[in-house]
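In the block that follows, a single chain appears as structure tokens, in the form predicted alone.
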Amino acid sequence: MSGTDTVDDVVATIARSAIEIRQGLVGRRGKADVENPSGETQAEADIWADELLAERLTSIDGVAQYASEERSEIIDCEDEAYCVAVDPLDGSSNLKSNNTMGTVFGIYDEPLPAPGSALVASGWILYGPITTMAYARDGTVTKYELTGGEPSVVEEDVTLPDDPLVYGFGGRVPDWPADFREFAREIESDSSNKLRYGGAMIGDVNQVLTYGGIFAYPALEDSPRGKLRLQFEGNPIAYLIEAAGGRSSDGSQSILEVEPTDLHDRVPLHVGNAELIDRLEDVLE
């Protein structure tokens, strides 16, 4: 993945930085005494990963903006080209228990905040037993293993398996709206479906990409706009899942069609095999 354009340079930089981010989690598992713009207490690792990516990505020729879930303001660069939005450390609440985490990124060709239709590429890094990257561009998805050198291709032209296997639903069950609870019970009652929910969204979504199925963090009674951030999580994940032949939905339309009003807008997120998202939308209408 040698850099041939700005998008390649951004992805290569994130891939290289991922190894350092993973190693840098040691000694940074504590909480910082500050909150991110969404009102969540930040981990020391959240702030460190954000600062590292900000410094490196804003130095790339052709990057016009850098935005992060961990900071309230966009960093504007002198260039006028691509805008990068990242969740530097998805699932940082798992630091205490030493469970799965990840990094999510989206590369837009419009100023932020922008709709998902403005994405030209997106991906995620998964810090599992092996550090891997799923990357979508030009309608195709590729999986890589990351070791610090050149990324190694694991699988090209990745698509969701036709037979869905796994599901994971976020939020407290008592806070789910009645219609989503009805859909969830239907999925759970099918013995061919297996629960996969680990508290770090990107790990759960990667299970769906690997095995087929559905992940959802729905609108909640006390959070009707959802919990996940559109720019940093919703759009990049939806872009990749749709490139892999799946569907995304905010409950009524593709996530990529949602028009943002603020950099830190939230959105209900449902992604997975098309037939499952179709069934979900039928229930939620």
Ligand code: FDP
The other form holds:
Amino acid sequence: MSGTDTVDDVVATIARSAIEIRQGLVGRRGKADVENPSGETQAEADIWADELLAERLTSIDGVAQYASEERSEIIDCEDEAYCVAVDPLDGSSNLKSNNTMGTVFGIYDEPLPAPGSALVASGWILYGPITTMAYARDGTVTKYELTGGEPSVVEEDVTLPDDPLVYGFGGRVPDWPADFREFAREIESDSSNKLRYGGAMIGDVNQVLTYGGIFAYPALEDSPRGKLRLQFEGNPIAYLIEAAGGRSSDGSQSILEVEPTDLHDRVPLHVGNAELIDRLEDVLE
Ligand code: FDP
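Can I have the other form now, the form predicted in complex with this ligand, not the form predicted alone?
Zooming out: every chain and molecule, the one shown earlier first.
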């Protein structure tokens, strides 16, 4: 991962920066008294991590655009090739309690906002007991451990385990539409399934990648597009889970097929083992 093309350079830069981001969280756990384009109060660390990634990624040859969940406008660069969308700190409300968080990235070969079908690579960093990266490119997923030097591969050709084990659903239960509630009850009542919900999408999706199962942040009664952002969260997660043999859905189609209308569009997100997403789509029909 030392960098042989623009995509490699982008991923190597994010992997290196992740170590600094992790260390830089110390002293930056407070609120910044500013809202992001989705109306959420930003943490000091959200803004800092976004600025650090913006500066580094826009200086890479071949990067045409940088966009982030934490800024309203796209940064246009002089080069024309790849457009990078990041969620610099996913799950930053976990900063206060010192629980898992992540960094999510998608590399598109079309100007943003772009559909997930324009992704050429995506991945996430997980700030857990150790720092790891899951990375998808050319239909395969690789897991790395990051320590600051060259990322070390811990698993190649990662696929979702065949027998699903875990589930995690975001949003308040009373806010779920009746059909999603029915699906959730069905999953909960199967004694082979265990609840895993930590409040940071990346931590919860990484559980699904590791153990098999399903993660969803569904449409809500008063927010039919759910909470998660299509460019920065939905598409990169869907691309990786599909590359690992799973499925993604916005309720009726792959998230990668959703046409964006705005950079900060939201999307109902459901990802996991194909059989569970098939069942979900049957119930939501
Ligand atoms: P956060 O607001 O802390 O950044 O991306 C948004 C996100 O976290 C996801 O990581 C997480 O799954 C979800 O929001 C949590 O939302 P709830 O507090 O509604 O459960």
